[in-house]
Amino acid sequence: MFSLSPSVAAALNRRKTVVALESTAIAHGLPSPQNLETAQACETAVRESGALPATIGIIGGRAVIGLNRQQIEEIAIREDVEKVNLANLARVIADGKWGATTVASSLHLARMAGIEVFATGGIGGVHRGASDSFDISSDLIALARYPLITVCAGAKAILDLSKTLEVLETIGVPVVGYQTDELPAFYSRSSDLKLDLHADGPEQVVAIARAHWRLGFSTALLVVAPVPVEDEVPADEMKDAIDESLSLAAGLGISGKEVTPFLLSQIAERTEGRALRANIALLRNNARIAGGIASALTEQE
């Protein structure tokens, strides 16, 4: 069902530092080219934090954990590559099919890995209107189900950030700031949520997961980093893009998950590219610091 590249696999076996990427964002959260060379640019970036990256996705109906650059590439460029989540990553690889793997079903494979740090962009969350659609991301279901450190720009802009934050306090998932007191808004480095967690470095983030863990929780931490800030788009002026791009949707009846692309490219256009950069950007800063994470991971250990 899975398996596991030369390098990863070795890594694992001798207990050294390896840092899980997901793959939607290659296939379905980037334009060309700037997809592949952000895939690329975040397996950099883990390497120099002294980790190894292994990009997860699906290749023709296996589950490979550790793409090689040919498989990255053709999911950068397939029309095929469907989006997987939890509730369709046993019918793409029943059938044989291309996947890129979400948060959600990125830490369902990372897990059965053995790898216990992952990064993404933002997560997914609690969608606007959800008391109405109860649309809600798998990726919390996921936060609440797998023991890994996972490191991100916080929730997904587009998404009801408030309620997302409230609904990972009620499953029992620890978010703690990566140097910042705030819930980063993912373009902008704050979302005026105030947050009860706080790390300064990757030893303190190793300290709260094993905390955590030992005292028999079985959730995922969730480490959030604020954009940098040379990159982020001011929170005011996002919210115009937001805002505008949502009502596009609406009127044109899109719904369930061609919400995300869609809206993600409306916001890159509405800001001339800036929420484009601040996402780049930001990929690359959180492959950073989870390489830093799994390095004192490995340290301590």
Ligand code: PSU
Contents of the next structure:
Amino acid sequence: MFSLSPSVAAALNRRKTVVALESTAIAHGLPSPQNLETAQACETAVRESGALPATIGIIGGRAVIGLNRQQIEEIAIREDVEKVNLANLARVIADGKWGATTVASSLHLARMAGIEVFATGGIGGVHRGASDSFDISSDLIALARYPLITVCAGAKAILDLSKTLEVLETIGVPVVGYQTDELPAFYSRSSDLKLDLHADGPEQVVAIARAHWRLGFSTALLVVAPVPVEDEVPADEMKDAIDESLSLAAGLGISGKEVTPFLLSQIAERTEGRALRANIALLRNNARIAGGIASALTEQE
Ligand code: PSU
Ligand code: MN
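Alt. form predicted together with the named molecule, vs. the form predicted alone above:
The next block holds the full complex; its first chain is the one shown before.
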């Protein structure tokens, strides 16, 4: 039902330089063939920063921490891979199905394995119009529960970012700007939402994480890193694509787990791939930063 790849198990026994990676961004967030290339590029980025990648997914009813190359290929290509959050993880396992794990279910499984650092693209959060739809990602619930250092480029720009930041504060998740003083907006570096925690590099993140853990907190520490300058799409240039995609989703009555993948693919199309390029770049960048943080964590032990 739950297994660690041999190399991840060995690494966790020795030193803890492991970075967990999710698989929903691969299976449901990016088109083929960029999804597979990006999954591999993220693993390479983690390795180049001195850590071991552990991509998480559900292979025929078994939760695997540290998918091998062929398993990642299957997750990227198969049509029957479900998007797995906290609510359907048990059912996908019980039914022997294939699943790609979101931030929420990846954090849960990474925690079971004893991994301390995790990277994704952008977390899920409070959707625009949540006061009617009540659509709030289980990623936020998982961040409130699992004490992993989670590296992302902020929350996805399709969301209500200021409400998402409010909830993060409510649930007690420190949000650390990584070489920035504001919450990044996924495709864009800037959201104009100010942060009061800041880190210039991995050592500072580790110092805050250690204090957080020593204080007995069991919440995540969210490290937010802006997309690299050369790949960003400024917020004003994203606005129309996001608004059009949101109205189309509303018009088609898209709801629940389908909302985020639908919006991401619409936005990629409407920006002639610029948003897609930014998404790929930020996923790799976050994997690289997470690898550096995991290495610093081990060195200081
Ligand atoms: N980051 C990306 N692309 C993605 C995601 C993150 O660059 O597709 C995924 C993550 O797995 C995250 C999920 O947990 O989107 C959020 O989905 P929802 O809003 O349905 O909770
Ligand atoms: Mn949702």
